[in-house]
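Below sits a lone chain in structure tokens, taken as the form predicted in complex with its partner chain.
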Amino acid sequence: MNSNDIEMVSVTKTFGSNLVVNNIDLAIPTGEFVSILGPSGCGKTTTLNMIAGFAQPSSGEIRIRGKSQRGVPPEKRGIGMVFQNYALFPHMTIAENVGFGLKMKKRPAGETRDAVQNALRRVHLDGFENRYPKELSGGQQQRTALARAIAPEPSLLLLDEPLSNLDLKLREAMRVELKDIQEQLAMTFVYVTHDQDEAMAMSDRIVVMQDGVIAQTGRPAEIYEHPRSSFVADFIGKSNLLPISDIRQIENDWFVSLGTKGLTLSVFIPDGMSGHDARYCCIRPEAVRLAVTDEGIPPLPNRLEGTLSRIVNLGAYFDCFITLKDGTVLKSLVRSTRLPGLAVNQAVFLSIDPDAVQLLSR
């Protein structure tokens, strides 16, 4: 029954009259890499702090490995944590930092030494044992913090935006390493971040939070392809998010009107949704196919004409902004080698597969 490392049962946290976490239910299976993703102030850090034991739920219950954690202080929860600012002990060497958890548990010195060596090797910091945190670069400090957290071999590791202080290149390299370590050690990772790329790159599952509630839970691809709300669609990846003014059914086909000037798209209604609930539609830029002639796009349906109003060169891709006849602006992602000669003010043709139009009820 208990293949879940963490279970949160209707957990609520209030600070004064401020409802920070609102009735969350969440189960995190053993060995999974779960990201809690959301903008700042969405309650993700408070959720993590409650799992760690630094904050107590106002109501509800948190169970770790099947045991209720009510009244259990952080030091008795047997979990690891990596902090945003690393929180390395400035007066201790790297080896002392990494060995701290084992020392607190009064493990024999030899065992501690081996565990420190192992942890440091795993994060490629062997040889740095006698340095002080101040003498290391940001990336090395980050690895030290990771080594310190995994050295006591907890089954569960909490990570609070651990990469946010690193520059982009390092951040991308660390994503791969974190994922590798998580898989090698078969640990449960709960990773809090506001960076959707990070969450997409590493997670088995993403929990998107908004204003203290869980907006959506799912595999990265699932969330990207089938966002359940305009908030999730907007927060994860780029999207053309358009309010629907009208939706109607003609025989077996559904059509949505966007805006007031007659922009109409053919869409598919997914199972389990009533077409009349749709309020927004979301079209990923890569699903907006762009051509310079009308032979360049598939015949039907959803053919649109417009003018290229702006091109943002992303290197491998062009981020194209197309102004349609009615004034609506759509984004389209174009591989730069496919249409190298694109220029602003050029007339272009678009087509959108009805499958790629996500209908959202909120």
Partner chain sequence: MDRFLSIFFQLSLILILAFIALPILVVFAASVSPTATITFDPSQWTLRWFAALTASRWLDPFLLSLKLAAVVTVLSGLLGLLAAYVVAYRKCPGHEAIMALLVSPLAVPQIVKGVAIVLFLSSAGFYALLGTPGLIMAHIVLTLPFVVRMIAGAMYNFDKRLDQAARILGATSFQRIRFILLPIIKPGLFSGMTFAFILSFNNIPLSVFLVRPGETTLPITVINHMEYSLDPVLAAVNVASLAFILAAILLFERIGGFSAQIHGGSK
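Only the largest set of C-alpha atoms that superpose within 1.5 Å between the two forms is called the rigid core. Positions refer to the first chain, counted from 1. Owing to the predicted nature of the structure, the values given are computational and were not obtained by experimental measurement. Compared with the form predicted alone:
With the core held fixed between the two forms, H91 has its Cα displaced by at least 2 Å.
What about the form predicted alone, after the form predicted in complex with its partner chain?
Just the single chain follows, nothing else.
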């Protein structure tokens, strides 16, 4: 039995002279929540449309549950789809909307009724059968669209930015609900989004796309902690992304020089790796420890001094911008209860563990 619900092999898509998806290979394991993440125009929605059958690859092959989908229309692929705008029929009740696809497939009335009730129960909308879409909140409409997609019991579900029209609080609540539903159904979800927070919160695996290619695939923690490129480091989470002007080894220790003004940091390079091809370094803001006296930081090699040039209050945290003596600006994420009295123009001290300096070759 194939352990992947979806396989894309050397898939390319062009529209005229415009290369939108460029020779990608992707395997999506059965039962996982996989997000395809990237900025606008990176090819993620086109990739989803090719899986669904709404667009055909210019070259390459797509397999669903091990079978080639060449020439297979969308309705024959056994896939559920949830769109950004939900596409609910305003003149139909919620039950009629959820059962519409089953009715089009000419399922028996009793079977359709049972499937609709089961789908509504799974999305916590039982009792809403006789309402109309205009009588529901945005979150309830989103769950109605989800119920309609899962009512025929597809083996996998494709979701195209379904939360983008909701307000922040509702989006955050729906992330939890979507993940819970996916786990209850043990169904493969392929979720397209440009929102890194959504992808990090829900996904078992993230596929980061850039300019029509896959920049990196991995578990959320892996992509965050070990980005493979400056694009991924910058796109996923917050980062201090700095160009490297020089890297050198002194005995068993490695040091990088940043920019043109001589800022030097000690870095850790695992055995078997070389730092000589590094072009950038990435330091996550939470790894930049900030203190108001030099006694408040541990005795690490990378001890720096600077001036607090900006503070962004995020509630539980402060997003601090520190200008070092050479003009380099570093960001530090500080719990607000730890240093409640921080002020702009204050002299501060920083430390960075060498392990926290990620070297990137591109």
